[in-house]
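In the form predicted on its own, a lone chain appears below as structure tokens.
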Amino acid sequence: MKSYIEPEFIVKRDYEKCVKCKVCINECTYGVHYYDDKNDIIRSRDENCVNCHRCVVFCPTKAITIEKNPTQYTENSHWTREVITSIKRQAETGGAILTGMGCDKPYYTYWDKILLNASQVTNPSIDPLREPIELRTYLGAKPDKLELELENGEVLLKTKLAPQLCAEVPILFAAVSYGAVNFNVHLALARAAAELGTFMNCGEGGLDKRLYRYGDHIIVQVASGRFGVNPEYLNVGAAIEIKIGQGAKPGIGGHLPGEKVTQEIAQIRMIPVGTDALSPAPHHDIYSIEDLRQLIYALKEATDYTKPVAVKIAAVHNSAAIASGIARAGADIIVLDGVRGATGAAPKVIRDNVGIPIELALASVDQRLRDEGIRNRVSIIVSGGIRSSADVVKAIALGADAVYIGTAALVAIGCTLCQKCYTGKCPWGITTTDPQISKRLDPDVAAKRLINLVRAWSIEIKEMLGAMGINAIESLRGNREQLRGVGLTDTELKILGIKMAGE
């Protein structure tokens, strides 16, 4: 059957610059470029191009450019090219449209409508080059009060504290599972986390034993599929995260295609080679807050109450009520993943239409926990489209203790958001388990790039804190007086708990 779908991108080649070196052919994993030996020329199959830029970057003579296909349907603001193409694709395949990464719709970003305050005359700013500004963050349950006692002239802490994660920066690497990405990616994330004094989340695919030495900087995940979960795995990590949902696909399960399940991944996930790894939508032992409490304490018991336990949920309309239940169930950390959260594979209709923006969910959850007097019982980590140091600062002012970065971390090591992660053909060697393509990602180089990114953001965070006259990140948490909205409705301002710019 002839396809009615036109190429999304057009590959343009400057034949005066092209030396027919075939680098583009070797670098492209989608078969876009090919050599026409009859005419002694390199040509392109535009319909295969995903705009990953691999050929553009590696072309030695810079002969290649990629452009959006200029051919348009009749202009229509309702029946857009994306909508028409999706209908045609489903008419040809009869299946759900899959996509990777996060929601790309323009109307879910509130960070860009929130501004930060700055000190002027009455509250002097702080120069971070000359005065210390503290970014260290402790994640875990805090007591209602501290009891001290005097012994032999020394003041001692009498209150027993819950286990804490000590992060030198309020930025952690989000869950990306082994299988969705390859070992080199996990190794780079683990090395970077250790160097930075923060944490990486290994995701729901288990943890390669070669990374156990980085366990003090790894959060291990327990999802509905229980892939790779055993006592050794639970005890090697610094913390445990129960994954209930994620921002890219709230309410549905996970799926790792069988073609990505290699021998190594199969062994760690404890499934047969080449079989699809399916995570059920619900945990089949969790149907209530009481059930969740039972799992939380089972995991605490299995690790001798030495590790904080987090619960991750997607940002949905009743996140605040759910978060209250999670806090009362004994979790030490709540993880909120917003509608812009990314994934390796999700039905496009779910990714783009289910869930709510992280900014609104965060503000609602923080306020609900404060109103109930239990905010100290849990820390809050947010994720789902954190793009910059400014987003981090705004998230903390809205009530977060720290943030997860996933997409930003992958972009730092080469990702160009072509949204074809689910194919397993990632030209940058990131979301692939193909041994040859995976070699394209050098874990040493990737770790260095991740370290550079977080250190750069840390410098900027200190600059912003200094501009606000704040010398510790903990003094900013939930301090919404430092935020002002622009272009927001009264209802949005109320939910966010911030004032309009000028007030």
Contents of the next structure:
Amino acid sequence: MKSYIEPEFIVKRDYEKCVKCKVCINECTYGVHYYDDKNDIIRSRDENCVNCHRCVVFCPTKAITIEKNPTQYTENSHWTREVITSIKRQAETGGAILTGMGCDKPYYTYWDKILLNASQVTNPSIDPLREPIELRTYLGAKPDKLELELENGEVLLKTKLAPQLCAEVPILFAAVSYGAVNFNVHLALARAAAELGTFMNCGEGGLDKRLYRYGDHIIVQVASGRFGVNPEYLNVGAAIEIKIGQGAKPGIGGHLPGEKVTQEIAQIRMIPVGTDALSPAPHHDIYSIEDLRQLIYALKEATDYTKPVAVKIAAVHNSAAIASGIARAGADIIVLDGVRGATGAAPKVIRDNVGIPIELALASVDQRLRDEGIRNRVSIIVSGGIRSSADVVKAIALGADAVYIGTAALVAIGCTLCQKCYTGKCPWGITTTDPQISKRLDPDVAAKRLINLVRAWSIEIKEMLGAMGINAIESLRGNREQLRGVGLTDTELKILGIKMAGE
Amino acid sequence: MNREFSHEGRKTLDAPGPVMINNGVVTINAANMHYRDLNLLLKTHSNLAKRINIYNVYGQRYIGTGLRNNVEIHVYGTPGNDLAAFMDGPTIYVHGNAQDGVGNTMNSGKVVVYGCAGDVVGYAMRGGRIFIRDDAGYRVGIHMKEYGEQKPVIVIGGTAQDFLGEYMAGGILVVLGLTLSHGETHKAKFVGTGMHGGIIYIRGQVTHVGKEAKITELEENDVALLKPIIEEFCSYFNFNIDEVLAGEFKKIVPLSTRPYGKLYT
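Switch over from the form predicted on its own to the form predicted together with its partner chain, please.
Below: every chain and molecule of the assembly, starting with the one above.
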């Protein structure tokens, strides 16, 4: 069948600058560039280009630019190019459209409609350059009350505290599974987490034994496929996260395409080489909150009650009630992943249409748990499109204890959000398990970039806190008085629990 | 650094119940005992004891969960859900029926049940063996895995219900139909749905197989594989191996290693 799909991008090569060094040919994993030896010239197959910018960055003479295909269909705000292309592709293949990363639609971002407060005259701001500002965050269940006892003139804590994660910054690296990404990426995340005093989540594909030494900085995940889950794995991590849902694909299971299931991945996941790694939509031992409680306590039993157990859900319409159930089921941490949350592979229709913005879910969950008097029983981590330190500060003021960053972390190490993770050919060496392409990701350089990013955000967070006259991140948590909305309806303001700017 | 809070995770054993130790055999009376206390006793004693007998088990969950040694545990009564979950090594004999989640994500070891078991036996099982004398419930062997030498085995002496071996990626699942009357077929539907690895052997007639799996006849190497497994099963429950092997066996295997490869573009 002849394909009616036109190239999405056009590769432009400045032949005055091109020295025919062929770097672009070697760097491109999609076979876009090729050498025409008859005419001694490098040409492009535009239809293969995914706009990943690998050739653009690595071309020594900066001879390459990538443009959106200027040939547009007749202008139509309803039948966009994306819609027309999707229909044509489905008509040609009969398959559901797969994509990577998070929802890319222009709506749903509330962070940009929320503004922060600052101190002026009546309450002094704090200068972070000369005064300490505390970012340390403890994640885990907090007691309803503290019992103290006096012994020989010393005050002792009588209350037994639940296990906690201590993060030096309220920023953790979100779950990306071994298989979705390669070992080098996991290693970089683990090293960066250890250096920063925070945590990386290893995702649902197990943990390579070479990373066990970073276990104190790793949250191990248990998803419905139970890949790589054994007692050693559960005990090596600092905490365990039960993955129920993911913001990029609420309600559906995980899907690691067979192209990425190499020998190494097959071994750790214990599935045949080249087969799709399927995590079913539900955990088949969890059909209710009571069943969830059963798994939470099975994991606590298996780890002697020494580790916090987190439960991750996608932000959906009734997240608040679900979160209440999760808290009551005995989870120590609730993770909410919003509609912008990313993935290595998801049906596009699900990614772009299912779930709700994290800002609204967070505000409603925090409020519900407060109303029920159980907010202290769980910590809340939010994720799904956290792009900057400002998003972090706004999230914490809305009620989060900490955030997970996934996409931002991958962008720091090279990702350009071309959304083709599912092909397993990531030219930046990130979402590929091909041993040759994986070598492109230098774990030392990547760890350094991750550390730099989180350090930079930490400085900015301290600046924002100081400006508000707050010297500890704890004092910002749920402090919605520091937030004001612009361009929001009364209902939106009410759900976010914030006032309109000017109020 | 993340463990700055002092934490004593377990309930202290105010009334641990009578525990007797005699010549390496630990006997626990579990009547009125919370599962946390019972499991703490198991963890405490299982590294030294040769054998642990637990009497008066009334539905306590997680017996053997997360245990990582080679102790032999005999359970008298009815253990609760998630028996032997994440277990790594021990052998558990259940002298009675078991409930849901036997051997959930079990890594190695053995579970022998002298009775029936509930749903999701051996969910995502990674190694070791489970032998159920009588019937089992729904979703037995779902998501079983294997790699190299690590190959889990489940044998159900009687029959099992729907979604047997769903999403199976490895291992061996055997259903013998010994509780069925003459001519009665297995009722399980959607057997092997989404299966992409492993083998299911069924003695007797199965009528409804998932569209990702197919029923075939046994070959010589299947018999060689199956015989020692059934021998072991018969040795626990005093069945006559020849009579069991005389039945008609079918094999269910995946149609492809990528059942959902064509679903997406």
